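Read the single chain below, which is given as structure tokens and is the form predicted on its own.
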Amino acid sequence: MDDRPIGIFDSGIGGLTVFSEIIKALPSENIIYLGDTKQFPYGNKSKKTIIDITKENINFLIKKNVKLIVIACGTATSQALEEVKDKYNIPIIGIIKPTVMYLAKEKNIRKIGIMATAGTIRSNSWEKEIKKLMPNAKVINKACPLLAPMVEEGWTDNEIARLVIKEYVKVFKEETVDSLILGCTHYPLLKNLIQEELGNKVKIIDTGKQVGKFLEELLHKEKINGKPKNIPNYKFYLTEIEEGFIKVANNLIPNTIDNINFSKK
């Protein structure tokens, strides 16, 4: 048994969608979450900058004695994971591999849409990983730079959000995709609007659920599970305090807020 916490980081509130799925899959694990709100957004930054920021966040979490790190950010996963994962002595995972492993098991998925930040789309990381396991799949990429800032502003169910989503998903309608990956962890907070625009025939892939399942298997494989029936301790660190983060935390993880310690990095 290993009672050290799992470390999670993201550029802001998007990683809470991953956090919420991890605590469903692993309800007894302690977790430390770092929201790098001061340096948000990551999507418009250079690859070098993303790598440097990722190293900073990993070093911060390692100082908190975490046993494993989840990069709960599509941009950091796509541009920095391969550069950093072998430089540390603890497992580091992102959101891409667990999601693609799930897709590869689904027989009816052949035409895949990907919504992500400009940096993630530019890296082509999703398509590369998909082609490894699903060489015959067709992949349609779409950079959606306005979505993460809208989520940070709390604009997840208003007319502006509807209009922006309507414009971004046009290409997926034209290509008649059968599935759509929400390649930025902010986007699940817009899932209902996206599904409404695309219709129920398109399967929306939420990366957080797949990360939760993958993590459960990985902890068992590495023999670093926490104690069963442990009452978990959740701590949140922000590089800049913001009210929007607390509001989203309350919505996504109700009845958990008492276990959260908000403080600056």
The other form holds:
Amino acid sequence: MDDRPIGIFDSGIGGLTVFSEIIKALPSENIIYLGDTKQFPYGNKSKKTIIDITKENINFLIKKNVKLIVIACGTATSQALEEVKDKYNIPIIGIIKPTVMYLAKEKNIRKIGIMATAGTIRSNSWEKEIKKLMPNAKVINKACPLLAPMVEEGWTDNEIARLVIKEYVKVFKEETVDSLILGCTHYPLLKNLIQEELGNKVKIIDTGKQVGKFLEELLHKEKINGKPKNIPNYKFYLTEIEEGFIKVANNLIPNTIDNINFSKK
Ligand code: DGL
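Can I have the other form now, the form predicted together with D-glutamic acid (DGL), not the form predicted on its own?
Every chain and every other molecule in the complex is listed next, the one we just looked at coming first.
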């Protein structure tokens, strides 16, 4: 048993879509969430910068005495996880492997669309992981650099969001994908609009649920579960004041955030 919190980080509010699933899968675990709003967006930064930022975030969370870290960010998972995962003495996981493990078990998934930030698409990490487990799958990648800033701005259900999404998903319609991975953790907040645009035949896969399941198994395997029936303690840190954060958080995880701490890391 291990009562230390789980650490989660993202560039902003996107990681809350993963947080919201983790607390469903593991309702007794204490969690510390870091939203690196000061350095948002990660999506257009170089690999080197993403690795540096990821290390900073990991060091911050380790100082808070976490037992495990979830990189709840596609951009940092795709470009930094391999670099950092064996350099610390606690487990560090990302969002790609758990999601692809789930995909590989699904039947009838052959043509997979991936929407993600420019950095994630440039790294080709999703496609590489998919090809390992599903060598015959066809993958169609699309960088969508405007989406995470739109979500951070709270534009998740307006005409501009609709138009931008229409443009980005064109290629998936042309290619008639059977499934679409939301490869950036901000995008589940746009899921309704994306589904509307693509129609119901396309299965939309977001990463949070899979990360939740994966984490549950990992805690068990490593024997680091928290106390059962613990009333969890959630702590939120942002690196810059972000008006939109609380608004989005209150919709996604009502009554969960009472106060936000600010940190320079
Ligand atoms: N939520 C992030 C991701 O999953 C980062 C978006 C950004 O900061 O550009 O990629």
